[in-house]
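As structure tokens, one chain now follows by itself in the form predicted on its own.
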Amino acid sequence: MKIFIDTADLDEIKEAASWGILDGVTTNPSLIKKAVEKMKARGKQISMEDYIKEICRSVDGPVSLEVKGRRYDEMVREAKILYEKFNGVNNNVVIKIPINTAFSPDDEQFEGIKAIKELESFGIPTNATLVMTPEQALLAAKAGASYVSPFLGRVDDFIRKNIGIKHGKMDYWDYEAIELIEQEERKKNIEKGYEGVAAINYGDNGIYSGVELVYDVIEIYEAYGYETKIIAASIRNARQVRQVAMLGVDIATIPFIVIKEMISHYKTMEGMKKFSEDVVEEYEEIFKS
């Protein structure tokens, strides 16, 4: 599994790259704005274009840059501008296109899909973002997207909100527990027939977690041989990283704080303290020559 870092903070990108584990970067306009403001607050003046170029130089792997438009023609135009301005820096720019740019059911639903198809025909790699369902991921692959980004954390948030479970942003969602609760509730309603049982539903159209969303996308892509790479996105904690890695996902894009969580365990620190205490003088002498 490749690891991308989900940030536009150059300090975080460069530090993660120095650890030798970084394969790429995913950004969005909000992350870039926040990162540039951080630099300016430190008294470092830098243009937005120069800042993005520095991100591209900092990693020898894909860097996802996102368009801001909603209409097909706007996104294609903006994608071409981003690609022409920044891909020459390190030949690693990927354009993020929302899978669906609609604000309401009355809006046009397929602007993102059309833009993905057009850009890929030009040889501009795309990352279909804001994917919340396997069906959306299927359409992204059909349109030829180079990458697809199912949003694990946001799916978990949506499900928990719907069933009234309070949680912090980084909390792990124990979806297996809620599936067991749903099964027990359905058993209690069995005498009410189909309608009574079907009314007990704690998932989102058959999806009970972001991890399950990734699993379904992998299954669909493998069934039909789609070459679109799957990026597990909106990851909130190290356990999610472990679970998508076990599924065999192509890529996980991970916040800096979660990458740091992945390396830490209290028993590792305890072991280090013990090993250090047990070093005898004769062993120390070996390292003095």
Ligand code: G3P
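Numbering follows the first chain given and starts at 1. Quantities reported herein were computed from a predicted structural model and do not represent experimental measurements. Definition used throughout: the rigid core is the maximal C-alpha set that superposes within 1.5 Å between two forms. What changes on going to the form predicted together with SN-glycerol-3-phosphate (G3P):
- Fitting the two forms on the rigid core leaves the C-alpha of Y194 displaced by at least 2 angstroms between the two forms.
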Second form
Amino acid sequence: MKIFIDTADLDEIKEAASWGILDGVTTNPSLIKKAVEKMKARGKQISMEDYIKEICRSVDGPVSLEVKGRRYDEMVREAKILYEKFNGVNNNVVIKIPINTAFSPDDEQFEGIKAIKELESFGIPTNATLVMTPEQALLAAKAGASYVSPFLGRVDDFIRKNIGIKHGKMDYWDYEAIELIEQEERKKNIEKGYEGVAAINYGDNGIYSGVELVYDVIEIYEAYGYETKIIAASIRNARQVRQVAMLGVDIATIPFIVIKEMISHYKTMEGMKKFSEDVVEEYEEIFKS
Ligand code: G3P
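Can you swap the form predicted on its own for the form predicted together with SN-glycerol-3-phosphate (G3P)?
The next block holds the full complex; its first chain is the one shown before.
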């Protein structure tokens, strides 16, 4: 599995790259905003162009940069600008296009899909972002997206909010337990003659978690041999990384703090401390030559 870092913070990108485990970077306007605010707080003047160029130079792997427009022609124009300005730096720019740019059901729904199709036809690689359902991922693949980003954490947030579960941003979502509870409740109502069965719905149209969303996308892509690479995105904790890795996902884009969580374990630290304490004189001698 490839590891991308989900940040626009250059310090984080450079540090993760120095660990030798980094295969790419994903950014979005919110992550850029956070990085800019951090720079300003430190009193640093920023040329956004130079900053993005430095991001591109810092990693030998794809760097996703997102458009800001909502209409198909705007997005294609912006994508070309981003590609022309930054791809020359390290030949690694991928353009992030929201799968659907609508703000409401009355808006145009296929602007993103059209932009993906057109950009890929020019040879500009795209990453279909804000993907919350397997069906959206299927459409992204049909439009020829190079990458698709199902948003795990946000799907978990949505489900938890719908069923009224309070949680912290990075909390693990025990969807298997919830699915079992739902099955039990449904069983009881089925025994009563299906009364109220439809009302017992703890998932999002049959999806119980972001991890399950990724599983379904993998299944669909494998069934038809789509070459679109799947990036598990909006990851909030190390356990989600493990679960998507077990599914064989192509890529996980992971926040810096979660990459750090992946390397840490109390018993590893405890073991390390003991090994260090137990080094005897005789063993120490070996390293003195
Ligand atoms: O890669 C998508 C990501 O940046 C969104 O993450 O934590 O804001 O849902 P989050």
